[in-house]
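What follows is one chain in structure tokens, specifically the form predicted on its own.
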Amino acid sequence: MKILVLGGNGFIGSHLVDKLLLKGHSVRVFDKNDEHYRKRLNGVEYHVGEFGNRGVLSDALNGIDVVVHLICTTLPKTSNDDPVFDMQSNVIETLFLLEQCRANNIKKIIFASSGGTIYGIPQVLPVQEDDQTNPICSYGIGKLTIEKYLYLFKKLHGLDFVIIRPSNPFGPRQNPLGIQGVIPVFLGKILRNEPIQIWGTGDIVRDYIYIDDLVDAFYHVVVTKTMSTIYNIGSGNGHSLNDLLSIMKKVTKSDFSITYTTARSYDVPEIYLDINRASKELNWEPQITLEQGIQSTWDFIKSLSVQKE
């Protein structure tokens, strides 16, 4: 099968096109920037350019089976700054996609949305699929605004398609110095021996799911036919920040300083994800416990600081 992965250089992509590449599958990527920690792979077909560089993209296209649409331009906690750019930039170049992948009679379509975002302040937890989405930051109504979408080029052009909405995902080569996800930044402040900064008292709650987790369930959807549109990927437990913060004293056997300041407005109190329609359908269970994730973590970081001496 012949699989295109946009946004195939990133922390989620990377990974599954290792899995692809494992499984025997011809992968081409299309991102706009190299990998960050590797050199291009062996065997991977490469188009570089934004989103919204159509033609590069229309030519990434050609020939493919299966798209696996990781790409977004924002992040849940600057999107609410420019909500104009978040729609031009994910809803309408994911417009422009769906019209190509109609044109060039593209089997499937993979779309990685939020499980974290689309639900916005969950009414029950565990979040099921079918509960209500009332997204509270615009990251969120354009993920499900694409949701939408793909439910009417089904409707209309026959285009088939899975949402994967996955909780928060972490493991090696998300960016310690980056400004999403928590347990590498954090990670990565405590080896630098920085103090770590809590927004509210520490007590929100989220789902963390591990790489390899997130990506067995995407390698899943993308090679086989599935019963539902729609699956939440998490662990299914929630955790809270000070649970995490404890993990981590344990892994990294650090005493590092923490700060509380004022909570944000746009965060969502709790959350985690029911995943019982994943567990039956497509008989996928998450395997690496929080603590055995951070650890994984923990050592990749502390390589990079190696590298760099």
Ligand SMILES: NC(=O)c1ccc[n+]([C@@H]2O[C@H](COP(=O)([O-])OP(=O)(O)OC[C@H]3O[C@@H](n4cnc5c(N)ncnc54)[C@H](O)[C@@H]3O)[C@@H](O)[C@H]2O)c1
Contents of the next structure:
Amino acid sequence: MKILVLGGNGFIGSHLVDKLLLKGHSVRVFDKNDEHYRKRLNGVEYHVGEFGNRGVLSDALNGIDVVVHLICTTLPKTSNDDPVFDMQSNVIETLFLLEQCRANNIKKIIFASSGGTIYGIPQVLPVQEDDQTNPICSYGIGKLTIEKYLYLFKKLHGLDFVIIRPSNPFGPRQNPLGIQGVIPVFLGKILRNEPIQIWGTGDIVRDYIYIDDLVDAFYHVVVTKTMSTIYNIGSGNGHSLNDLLSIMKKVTKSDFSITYTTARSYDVPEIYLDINRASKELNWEPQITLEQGIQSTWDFIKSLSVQKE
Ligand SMILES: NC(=O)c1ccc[n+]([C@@H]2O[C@H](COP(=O)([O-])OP(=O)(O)OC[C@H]3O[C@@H](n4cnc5c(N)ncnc54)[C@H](O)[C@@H]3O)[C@@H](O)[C@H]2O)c1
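Give me the form predicted in complex with this ligand now, not the form predicted on its own.
First the chain shown before, then all remaining chains and molecules of the complex.
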């Protein structure tokens, strides 16, 4: 199968590309950047361009069977700063992509939505796919809008799609100096002997999923015909920031310092996903415990500092 991964040089994309290559698929990547932590891979065809560059994108779609759409130009935290940019660069450009998928007879598109933002503040936990969606950030509104257009394109033009709503993925190749992903960011601070700052009391609960488990779910929906079109992909369990910190103390064997400051108004206090649909229909279960995942992320972050020396 010939698969195009949009955003294939990012955190999730690079792991998915590895899995697709391992399974013998023909892989093309469309991205504006090269991978941050590795050189270009043998066997991957790279198309470099901005998502908004419609000519390059159209070329990249030529001869492709399945598209995995992992490009996102904003983050939940920053998306509210410029919602116009968010809609233009994500929603409008994705609409162009869908038109091009239709023109190129693409068989299926897989879209990375967001289990952490699309539901807003949950009424009931764990959150199921059919629960209310009331995002409280522009990023989540954009993801939901794209989901609705996927339905429309299926209805109007028969373009097949699957939506993955990941919770909070983490693991190697997630940037410890970035502003997303508390696990690598905290571990990076621990390695640099910097204090960890927590907004609020550390009781905020999230659902952390190790990257290999998330990628297994993506792989499954790429290669099989699914019963449903939307899947929550998470661990199915909630962990507070304080839980994470105590596991990090154990894994890193470090007695790092923590400062607690005022809580941020836009943080959803508690969310974790119901993963029963994926577990039944995809025959998928997360395999890696939070502690195992933190250990391998820690190993990766330590290896980066060794490379620099
Ligand atoms: N990481 C998470 O916590 C998380 C959680 C839920 C959903 N998602 C979604 O999964 C997808 C992948 O996330 P990720 O963590 O791998 O992100 P990432 O930032 O690591 O990777 C995104 C890739 O897209 C590329 N890209 C961004 N803007 C582009 C543009 N305008 N033109 C061309 N390429 C562009 C980047 O260069 C990067 O390689 C995104 O859609 C994201 O919204 C991520």
